[in-house]
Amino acid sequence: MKFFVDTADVDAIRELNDLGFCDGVTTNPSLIAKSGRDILEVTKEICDLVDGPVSAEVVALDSDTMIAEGRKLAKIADNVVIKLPLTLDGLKACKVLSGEGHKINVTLCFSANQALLAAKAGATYISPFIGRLDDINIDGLDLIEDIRTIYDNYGYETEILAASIRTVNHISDCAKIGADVITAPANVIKAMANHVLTDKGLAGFVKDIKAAGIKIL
């Protein structure tokens, strides 16, 4: 499974990239707005920092402007993935831009039907939002499983990019289902290393080592 970091925080991306936990990055206008920086400038800096795909989202709602914005974003760097909303206009733009050879991340997916349309439109990635479905008492993981089944049934190459990840359990559950990628905030990815029994065991080791006066260096 690939790990994408869902942020526009360059320092957070750099930290996870150095640890080997950053296979790519997803951004959106809301995340970049929080940084207070220019969208093109931030996207270029992130693309220079990581080798993997960097999703950069259009801000238009009509297909013609989405296509124009997508082409401009694609010129930033070779690893830019154009991020489009799952609307009919977004799917039209996906068809055109993917036909030109651009990689596309279709976002804001909340149903298996939407995911099927995105695959037929040539999406490189489909981004189903787990947490937002959980918020309205629908199990977001069921959607990941449904999409996995449909894509496997017909051999679609579109990768399932599980988004709106809220917990470490979301990540392990997506891995068990067979999602190709997860995108999560840096703090959630780092929290995967945490376990109360690890902390307890380490505290015991430290106590024993101090009592025995053991040193290596």
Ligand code: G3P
Given for the second form:
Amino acid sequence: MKFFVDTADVDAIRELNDLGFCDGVTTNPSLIAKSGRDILEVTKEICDLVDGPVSAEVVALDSDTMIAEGRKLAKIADNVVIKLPLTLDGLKACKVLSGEGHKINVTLCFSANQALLAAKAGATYISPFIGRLDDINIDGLDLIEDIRTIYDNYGYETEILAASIRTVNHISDCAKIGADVITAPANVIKAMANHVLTDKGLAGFVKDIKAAGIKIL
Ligand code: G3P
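Which structure goes with the form predicted together with the named molecule, now that we have seen the form predicted on its own?
First the chain shown before, then all remaining chains and molecules of the complex.
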């Protein structure tokens, strides 16, 4: 399973990249706004840092302007993935830009039918938002499962990029279902290393090390 880091915070990306936990990056207008940086400048810096795909989202709502913005974003670096919203205009832009050979991440997906349209429009990635469905009492993981079934039924190569990940359990559940990629905030990815029994076991070792005066160096 590939791990993308869902942030425009360059330091957080660098830390996870050094650990080998960053196969790519996703950004969106909210994350860019949070970084307080210029979208073109910060996207370039992230693309230089990371070998994998870096999603950069258009800001227009009409397909013609989305296409122009997408072409501009794609010029930043070879690893830019153009991120488009799942609207009819977004799908139109997806069809045109994917036809030109650009990689596309179709975002804000909340239904299996939307995911089916994105695949037909040539999306490289589809981003279903798990957490935001959970927020309204709809099981976001059911959507991942449905899209997996539909894509496998027809051999669509669009990768399922599970987004709006809020918990470590979302990540292991997505892995069990067979999502191709998860994108999550850096703190959620790092929290995967935590276990209360690891902490408890280590505390016991530390106590015994001190008592016995065990040294290696
Ligand atoms: O990847 C999409 C993500 O940035 C949205 O997450 O937690 O705002 O629903 P959230």
